[in-house]
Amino acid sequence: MKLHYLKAIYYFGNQAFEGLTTLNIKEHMFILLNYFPAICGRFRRTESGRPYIKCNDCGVRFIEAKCEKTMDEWLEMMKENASIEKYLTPNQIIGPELAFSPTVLVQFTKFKCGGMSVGLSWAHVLGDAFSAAEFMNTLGKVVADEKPNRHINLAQMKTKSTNTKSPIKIMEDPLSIKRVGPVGDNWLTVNNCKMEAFSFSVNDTQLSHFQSKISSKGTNFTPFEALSAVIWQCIAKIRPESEPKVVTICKKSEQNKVDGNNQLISVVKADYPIVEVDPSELAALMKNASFDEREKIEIAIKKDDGVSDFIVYGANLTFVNLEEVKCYEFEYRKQKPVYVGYRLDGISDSGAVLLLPGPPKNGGRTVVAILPEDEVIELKSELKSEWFMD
């Protein structure tokens, strides 16, 4: 996951940060970081070249910014162009100097109306979206003078080669990952095209209607399965020469851990034309015919002691289920965010689709798609004409 970055943006009304100085905000960050020492570290390499985090208390990067728009104006602009949200999070990657590159950056952006956004740039190598949400929710507890219900996590980092005398069985790379690079100390993958994000919301009423429409022969599908099936088919229609018959699914694992990369990563294969089937068949594939590839991924990485570079998101068309991410549980001075946006950077050309919980007052789900720029308008058109999604 080292070539991927998670971006989270929390939008607060003016009461959350009213009267606070920069020092006030930083003081709470100092306390928070006591519970996440690995986040304060910097990367080094072993003799074999495998990267590891040296816990040297270098900290996270703190950025302040101002926006000339009100928060309402900004959120309205995002309906037309979701990609502008990238300006609310730092855009720095890890490298080219590993010893000086923070793994976490936090940006506080003040809007014209007095509202504030808290933008988190989180190196995915630290953990998945559930880990990032835990980090932010713990900050809320620190601000409220509550003792976080977690132990200080002193990660066990391996600084020596993990090769054993028994050679690992050579096998093909799993379908869910793509070998790239090598990227060296500049942890960024290069795309063949410009990627663009767009998002739309589905409220509870629309979601119920949508699920009933997709259900087949008494089989009920989750919101993630139903929405993913429809979007899969719509993308297949706009890629007639490269129909995505293999897709990757990332979702919360049954282990229920909040630290590290613990997502269940699986693949689904269809042996028939995607555009010609009923979406319920695709939803059924996602529900019943996915193959867990975590063990294969681990073997592929261990083959050369973790030195090779891989990508997950966008290696195939990737559907990421973040419905259970507790992003709206982050409170700052008893104020909850009015809106939360999550997205991923470092996505390869096949693209990714994220399903997030919607704002509590609206319910439903928020869908974020990151795709090649020239496909975005076509996908919007397909969703609107076939499924009446704006």
Given for the second form:
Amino acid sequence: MKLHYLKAIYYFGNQAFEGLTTLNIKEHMFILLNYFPAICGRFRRTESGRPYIKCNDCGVRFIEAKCEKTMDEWLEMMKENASIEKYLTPNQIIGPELAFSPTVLVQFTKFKCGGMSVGLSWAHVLGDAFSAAEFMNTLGKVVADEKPNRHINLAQMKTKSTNTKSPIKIMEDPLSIKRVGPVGDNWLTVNNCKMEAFSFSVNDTQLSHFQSKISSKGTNFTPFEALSAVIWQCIAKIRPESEPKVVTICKKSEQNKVDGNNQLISVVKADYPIVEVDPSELAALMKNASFDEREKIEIAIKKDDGVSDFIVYGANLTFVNLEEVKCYEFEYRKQKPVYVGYRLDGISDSGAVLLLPGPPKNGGRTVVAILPEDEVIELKSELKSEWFMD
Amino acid sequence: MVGISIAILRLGPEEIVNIWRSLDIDLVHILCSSFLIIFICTVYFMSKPRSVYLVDYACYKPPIIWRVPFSTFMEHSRLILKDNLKSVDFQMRILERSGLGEETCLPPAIHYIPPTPTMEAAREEAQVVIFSAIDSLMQKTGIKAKDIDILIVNCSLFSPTPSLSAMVVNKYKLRSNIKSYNLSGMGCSAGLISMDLARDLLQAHPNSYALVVSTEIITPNYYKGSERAMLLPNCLFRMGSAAILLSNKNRDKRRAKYRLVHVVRTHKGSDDKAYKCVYEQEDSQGKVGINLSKDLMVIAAEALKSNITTIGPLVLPASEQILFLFTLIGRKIFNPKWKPYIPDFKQAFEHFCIHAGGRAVIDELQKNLQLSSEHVEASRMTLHRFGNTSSSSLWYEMSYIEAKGRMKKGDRVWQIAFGSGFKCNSAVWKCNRTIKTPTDGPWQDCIDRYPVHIPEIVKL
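Structure of the form predicted in complex with its partner chain, please, following the form predicted alone?
What follows is the whole complex; the chain from before opens it.
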């Protein structure tokens, strides 16, 4: 997961940060960081070359920014061009010097109207979106002077110990990951084309409309399965020569583990042309995809002692189910965010689609698609024409 | 005197009366003699220097959120000095051997990448450190602002207009007839220079309180260039300040913590090398910084020797002085190859506060004065916990000794400070009352962790 980065932007109205100086904001963050010593550390390499985090109290990079637009103006501008959101988050990768690269960066951008956006750049290697959301929610608790219900968790203990005595079977790499050329100390995915993100919301009525349209033979599909199936088909239509027959699905693991990368990673393979089939069949495939590839992934990584580089998001077209991410629970001084945007950076060429909860006012879902830039317009028109989504 | 008194005692009362009568003293004689005695006593008491008492002092404790762990310092250095990897490397090596810990603090302006040292930020730092120390002192001593007669503020590198002492007068609404002084540019030994000045003023003004504030403001003085000799101060100097209340009032005799016994100042500025060894200048790119010459330790040792030569006779017991004299004569007349006798100052003092200028300074003094590691513990631990806080470091060290419960009535303390110029100043204090382990002060929350073993080289 080390080549992927999670970006989250929380938009707050003027009351949340009114009268606060940078020092006030930082004071709370210091308290927060006492509970996350690993985030304050920096990467080093062992003698064998395997990276590890040294918890050396280096901290989180803090960036202050100003925007000349009001928040409403900005959100309007985003509807036309979602990629401007990248200015609200820090975009630094880990590398070229691992020891001096922060894994988490925050950017506080003040808008002309007094609103503030909190942009988080979170290295996926630390944990998945659920962990990142937990980090921000804990900040909210600290600001409200509540004691977070956390133990200081220093190291991720592996529950299964690998039996090093038995010979590791030489297996093929699992489908969900892709081996990439050695990136050395520059933890960045190299793409063949520029990736662009765009997002759209699906409100509750549209959502139920979808689900009913796609359900067949009495099987009900979850919003994730329904929407993913639809988008899969649309993408297949716009990629006629290279239909995505294999799709990776990431969703929350049922076990309530500590922070880290705990998502269930599974793969769905369709042996028939996607474009022609009924979306409900695709949804059914997704529903039944339950084989957790994580163990296979671990074995593949262990083959050379954790030194090779792999990617997950974008190895195939990836659908990430973040419906349960508690992103709207981050309250700053009792103010909830007006809007929350999540993105993934470092996605490889096949692209990824994230399904997030929608703003509490509207309900429904927010869909964020990160695809090669020339595919974005086509997908938008496809969705509009076929499914009346904009 | 003793002989006469014994003789008198042996005589009976009648005989004493007889002798008295035979002396044939009349009223004039008695009056003249009494006047003479009274006159002599008056002259004696008037010319005796007033005792200067240190009522109490307070040190500023920076908030933990302004701390600079090694990793943070190095990361910032790397980002700021991006084109000068050799300088970054140099800083890393200095930091590894510096003897500083991970809790030393820098002001907020310096935490920016690159630092944003504006005058406003410098004033804010000054206000925070100075006012916190004074507030703490006022709470400890119960003194009111209107009681302060003399105010001395020393801060070497930041000297705005109006001065920092004017800033204090303004904040605390001190009296309009206050005698205020602001000492700037005098380096790390300015704290003891302020003590000396306060002592002299308290001789001239009876029944007065003197407030002395020693500090160093870091914000405007962070060196932004990459010249190696000038990067050293960045690695060592940290935030700190101390506020001290001195008094010559009789009623403070009981409650004061210490009495000032001696202040000895030695200035080696007449020697060019000494004058230039700590020199503020512009580097080849026009960036201002403090250049530390390579002979610093040698010059410091020389200055110390001069200072010891003056203070030795004042504090050493006769035995040590005689031994020193013999060896000196012996070396001059008999054999120059005799090893110079280093007087054992441990017989003169119970506690030593050596300015925490850097690990090298403390090592050098420990060697020169043949002190044990317990004697220099206060200095080393202050360097570890607070860094080099310049003129106020001596007070953090005193505070350490008190926090450890080692300060007993009658203990003598020797404070030694070095500073640019090159100066070596000493102050000798005598503890007035046994000090109970304080429940406040900068060491309050961490004293139990100390002493800490400080490795030669810390692996970063």
